[in-house]
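First, one chain by itself in structure tokens, the form predicted alone.
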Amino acid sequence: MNIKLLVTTLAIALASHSFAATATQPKAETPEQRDARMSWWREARFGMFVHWGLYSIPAGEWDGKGTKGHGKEWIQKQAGIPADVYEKRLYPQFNPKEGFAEEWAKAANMAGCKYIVFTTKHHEGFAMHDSAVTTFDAKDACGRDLLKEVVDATKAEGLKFGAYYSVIDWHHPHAYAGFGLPTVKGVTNQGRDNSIYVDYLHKQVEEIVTGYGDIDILWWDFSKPDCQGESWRAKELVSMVRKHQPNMVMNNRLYASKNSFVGADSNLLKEWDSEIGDFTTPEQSIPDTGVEGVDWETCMTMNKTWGYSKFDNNWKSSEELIRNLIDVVSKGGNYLLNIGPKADGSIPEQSVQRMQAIGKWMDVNSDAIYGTSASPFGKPQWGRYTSKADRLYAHVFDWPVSGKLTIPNADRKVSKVYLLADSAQNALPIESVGGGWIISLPSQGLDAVATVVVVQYE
């Protein structure tokens, strides 16, 4: 244990005991209050995830060998690297370039993202903020509070900010090891006092939620059935966070809910409990029919890995990413798209190109994304629907050869139909047939990825 950690451990324990004894639980929200708190997040629909840490330095390679498995933010586990070796090798090399945070924020804004979620501490345990309880942080490594730089740059672009925090830790000598959690080879829980680590965890989170102004999202990661909830003293942790940041939105990964990691699940809670979380997080997948009755967000990579890897060239096309965004939103979810910056903080050119392409499409079509609700008519073969109170958006992926598009009748009068990309909003011919409408389209769409047809209701 380093000296800084040793000196502060007792103070943390005393502070945690004091907080547990005196903290009051936040008053239960009414449905209307919860809707008001969640409103910006539900309207945003699109965010940028950033995975960046010491793991970005080896970029998928250790001692001249590439590591197996996707997710190079897991390289410490993949290569079985002891914590002291990992720190000794990578800590001195961490030297981000100036202005990296501004580049990230501008890239997110350019793409049409409304918020950024940044890995303040991943499983490796390296903290990006200036932490008083460890020297294993950015401030001690490179003399800069990198969390402050990212928060400031994000807010300067008018975006909301989210802090990712991993509750597992491969560096701390008393963190949970085993219990079904991913654990570095050879490490066991024998001789560890996990309560010391949980005190440390609470203190670091409190530093984040009290030292950087408004934090809009806390994105927890992650739990397993044998280590979840009260293993982290979750109720106390959530109460502390909500005390300092009452408007914050949180995911549910303090608990090992199945639907945290996969698509729709038949065992979803019937009534969502904000003590467990505000939204759930399908990972690398889009639920076929969304997640009924629950706020949700699909998080996804542009290639195969979250952290930067020089070996991973399995890039999704810009078309696939744009259509993924539309697909997620058409089912009532948010899309959190990841970038994995290089060691110096620069964004890989492949990611920049894709963000530019998404931004170009969003410049024209964002009205069919922001503030929209799930499709009222399911999933048509030719594309997707999104909707607002007074209009329906038909996102046409496959332009009909016949020049005719049939949509269901919503039992509402239609005042006008036009292409969203048509600045003049020239009306398209429409006729009522049976239980639907037939729209006569131009010979070809205005965008090969997705042309949006707007059906304006009276």
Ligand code: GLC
Contents of the next structure:
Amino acid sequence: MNIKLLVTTLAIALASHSFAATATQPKAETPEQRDARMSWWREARFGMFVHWGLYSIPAGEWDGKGTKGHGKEWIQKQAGIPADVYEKRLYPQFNPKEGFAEEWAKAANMAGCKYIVFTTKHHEGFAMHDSAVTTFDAKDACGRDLLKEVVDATKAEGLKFGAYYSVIDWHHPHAYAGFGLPTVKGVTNQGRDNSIYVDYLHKQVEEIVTGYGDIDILWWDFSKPDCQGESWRAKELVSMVRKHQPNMVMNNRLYASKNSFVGADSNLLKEWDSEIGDFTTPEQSIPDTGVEGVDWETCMTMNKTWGYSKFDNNWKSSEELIRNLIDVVSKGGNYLLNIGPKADGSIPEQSVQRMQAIGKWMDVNSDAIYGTSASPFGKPQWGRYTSKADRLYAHVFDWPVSGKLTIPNADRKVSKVYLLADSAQNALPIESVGGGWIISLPSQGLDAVATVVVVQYE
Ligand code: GLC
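Previous: the form predicted alone; requested now: the form predicted together with ligand GLC:
Following is the full complex, with the preceding chain placed first.
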């Protein structure tokens, strides 16, 4: 290609790119309006993810054999089960106990979560709401609208509600197989018309965003470079959703990332935010230094599976989970921690224990989590910082043997330093040195996982 042609091609590409960006941006959401829309989500910092579907019944075992792969919500693909066989075996067995949704919402609230994100339809295609466009839904399977039960219970606990929706579908006869998407063995595109499936997907999402009051989050899952955006008619989909739920917050997985499996590249998100999504979604990992200039949420399992598995005993300790929460928040992100209830809806005992332990820590220390921003001083060796306008929180993981904690000077006067767990707020002695302050600590911390020292500025 000669230079002139290259320049012209580039110019056309750039022009059409910026045209696309302006033409599709929702009308005039100012940065202030966006901040207002995002504010509850940014303050919340901690949410509970729930993976629950027909796959919770086999719980990792098919025909007497455990399947390979960590996420047991993928059992249909792991065991190569044709959709009709999967449906025939599992659908009639699905009959959750009464009141399961209240248990979830109470567990979330107890742990200090401010929102719940629930799999309204995972890759298996089974819809938890009462869907008029399929009988492969909860209403037809067990006579109950399970989405309504979950939404109502969540709101009754004063929490925000997020709907996870998988654009991948292993059940619908026209959903595309291939194009880099994971498909069940033997399924091809022959005779499939993706547009029929995409119509269906739009209708289901419309049912969800119009039939259940406020849906605070739409958590899409997922795309690959060859199958993303307009493969789902994303622009139309997003504008429909935003029309019905103008305050909603949305993740970025209608688009793919080139590098890792975290939804659209964060750079794309910066440029096209409202269209591509509002936040990015590192999965099972905590970015080293946060994600510059972009809202983000780390989603993570307590063991290694999202959907319930009777085999997975790789439980993270409560200490690790609490420190993960602090680590994420210290870098400006949210932490979405998963539970995978059993088929009847009950939460595995190991998860309940962990939620309780987190809740116990949060009862004392949540001031150092909610509404805080990223550390102004990076990652100290002994723990993490979070901050608010008038205070700094030092989360001490490793209590210093010297009894002294040195913190940098923020060029501000310190009025008082105390332990958050000390209800009397007894002042700790401080001394100013070169670039900072030395705090004299009691001989022991008040919490072996993380004791929070509050540095109150004048
Ligand atoms: C991936 C997996 C899925 C899980 C999700 C959570 O998309 O396919 O099973 O629901 O990640 O982030």
